[in-house]
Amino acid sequence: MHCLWCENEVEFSLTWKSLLIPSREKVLCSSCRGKLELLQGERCNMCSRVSMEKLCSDCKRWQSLTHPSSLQWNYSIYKYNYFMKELVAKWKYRGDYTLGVSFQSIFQEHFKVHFNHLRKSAIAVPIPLSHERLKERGFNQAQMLTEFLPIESCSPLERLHGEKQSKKTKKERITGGNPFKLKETIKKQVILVDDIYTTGATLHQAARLLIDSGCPAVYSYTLIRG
């Protein structure tokens, strides 16, 4: 097998495990796999960026915007760094579904680790994207993560079509209005999924929507802090 990303051969070690459950994680070579950084160090409590502070500016200023915060906390795994950004855009903006599978393993480990004392009070909810959005890139990465977790999922939100996050200002994510609408309330605790938190803009708004209809706390789950 090829790496999807290089060419190189992918290394496949042949264990009876391998043999009866083949892996479908191996998508990507050692060499391209070394690229990926994990989040290391002391980071903020809330968010997750990297932070000697226990709370980054970015929080603060969201805490001076809703008070309470209407979200618990984040937790991402990786840094965007330059391979990740162009490993995402293949994957999301190219449609190079496969690419996600590399993700699951990880996603699955770090979910154990800081979430399960969820498992059994929360439900999953991936950050959706509009019909428009969805129509044109053929699949949303925030569900694929979703099917990933060892946990129970529901699609309440509704986003509606704008203008793509990417192409706004960091100004405009935090004050433009709530992109989403909910189609049916949830009275579990929630941990939302998506790919990227930047600003946090996306994973406030859908948080404060669910607090709002009566939720009782929302977390959410990422793959890369930007």
The other form holds:
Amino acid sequence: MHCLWCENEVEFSLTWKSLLIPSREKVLCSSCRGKLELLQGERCNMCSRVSMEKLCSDCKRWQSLTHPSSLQWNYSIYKYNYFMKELVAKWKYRGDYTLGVSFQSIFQEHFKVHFNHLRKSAIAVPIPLSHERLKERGFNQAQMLTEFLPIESCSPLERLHGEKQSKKTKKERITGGNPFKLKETIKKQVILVDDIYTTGATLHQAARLLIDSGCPAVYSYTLIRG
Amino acid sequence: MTQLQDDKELPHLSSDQLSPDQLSAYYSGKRLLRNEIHIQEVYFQWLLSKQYFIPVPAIKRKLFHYTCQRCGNSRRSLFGDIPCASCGETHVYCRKCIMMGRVLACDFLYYWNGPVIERTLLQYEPCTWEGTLTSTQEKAANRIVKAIQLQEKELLIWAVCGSGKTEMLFAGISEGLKKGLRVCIATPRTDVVQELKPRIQQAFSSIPIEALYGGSNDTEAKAQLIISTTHQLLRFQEAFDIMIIDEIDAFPFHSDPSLLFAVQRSRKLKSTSIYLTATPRKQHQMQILLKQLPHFFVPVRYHGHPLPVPYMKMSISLKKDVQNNHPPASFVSWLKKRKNPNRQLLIFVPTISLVESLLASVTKLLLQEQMIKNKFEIASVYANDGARVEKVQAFRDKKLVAIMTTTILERGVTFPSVDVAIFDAGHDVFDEAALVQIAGRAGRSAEDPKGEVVFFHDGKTEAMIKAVEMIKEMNKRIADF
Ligand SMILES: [Zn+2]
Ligand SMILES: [Zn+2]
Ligand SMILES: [Zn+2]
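Show the same protein again, this time as the form predicted together with the partner chain rather than the form predicted alone.
Starting with the chain above, the whole complex follows.
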């Protein structure tokens, strides 16, 4: 088997476990995996950013802007370091779908630890791409991550195309600049799934829409804290 | 894809839409994905129905065996499965050539089948280079011209580092351009393409030239004279009459068969290929020996001086020194008694991590020896180094006195007056060709043809011995030449 990134042979120590793993599992070699950095140490309770404060400056600002906050909290796994940027660029923008498979097991493991209490009560919702973007890329990376999770999922959100968003349309005045539209209401708790939490704006906007239509609570689970 | 009636009328074209004759300049000799063809959909469909473009399924499938029709990849591990939003099916895509735009199994590649572009014969001499060739260079240049005139299939030019091979090409390129032939100079490395472009442009000042590499601004790729990385050749099909491959030994052909595939498909069936190398690989040397590959040998540097012969310095504690982040002990003693302390210093080390771990102590040493005035006069350079081009230029401009680097600078770069040191020359990355190339960085100018080359090692390897033998052999041949 070859590393999904560098193409070098991946060496396995033969254990019972490795014998039981289907041989088609796709992974990174240990050297490439070592270049990914887990978020470690103290972090912001709200957004997962590495921070000594319980509530980081970004999140304080969010709370002052939107009161009460529509998003309960976000949990992320990795730092957005140089290697991760390259990996994401190839996966998402070049459309190398298979690269995403290398995140499958860690995305499942961390879910078990941090979202287990929501397992029964929540439904996973991927952040969508606009139709145009989806057509261009061939797949939605958030959808891919959502499918790794052991819970039910659905896609109530629709993303309006970027161009429409920049123009001051009638629609925008109605939605208050929200790039999303709700296709159906959700009465269960929601875990929003996306590849990256950068400013949090996208996730907060999606959460706002869900809360306003009667969703009891919205959390987010992202692979990377940018 | 929608099928169109054959008798369909030519759709009304907007004023900026080109006629099929005009399109041939852009698309003949190409093999492209739909999104690389900048033609409105209705017009494109009409061109398809008239067979101006011929579609080919982008990935060929035979039972469970796939072949990418752009890059030739057929390794199953380099195909991914994707639930495709474009066609709604789950199917394979090629991971091998994805950096040039993804090839999906539901895609087609299109090649031009319309009018062939007629290139006018030139009535004037396109070469504006005013320099003069040495008699050796001239012999090589004449041999290349002859190969083109006689439409020979292949010719290998074995020319030592510093023989001025680019200049040897000018006459052959001229000959091709005058005859209306399409010429490509291909090299594996982006920085070499970037370096060649201004030199070739200066030598052919009135001829449009395009340089193709990932991220270049020249994207039309319709010029008669093209300088390209091998990867970019994947967008061509039977395009070139003359294919010049620079540094053919540097092609990772053995590890990346798609490069060979790209070269072969991009040249016309009847074409002339010129290979340039200072250090031919075994396979080519064998073919030369068996007289299967016509070749021409250029053992003399343009300034007529012999190649500097490397000498080896044993340093038993080398591994220990290096582990403790120190340069080899014998490097320190050599540094104190260099023959010409005014030369700049090129230091090669086997790995990027060693470049990083040794930089501090080498900087300290050079400061102690007063070779540099401050730590900004030394820099490290390696692959993926964002500032690589700037650093190499700073070294050329003598703003830097010393550079520590990996094999990334083993070829393609010329500095007039340097001494060259290799730390741990016995390491696997320094094979015979790499060592000869690295040694070839020294003594490049007529003003200072005698740079020192030192292999610091803790045990001679076959590669080191063979490299020195090869250099001596070349120098011996100068006399016979
Ligand atoms: Zn925060
Ligand atoms: Zn391919
Ligand atoms: Zn498809």
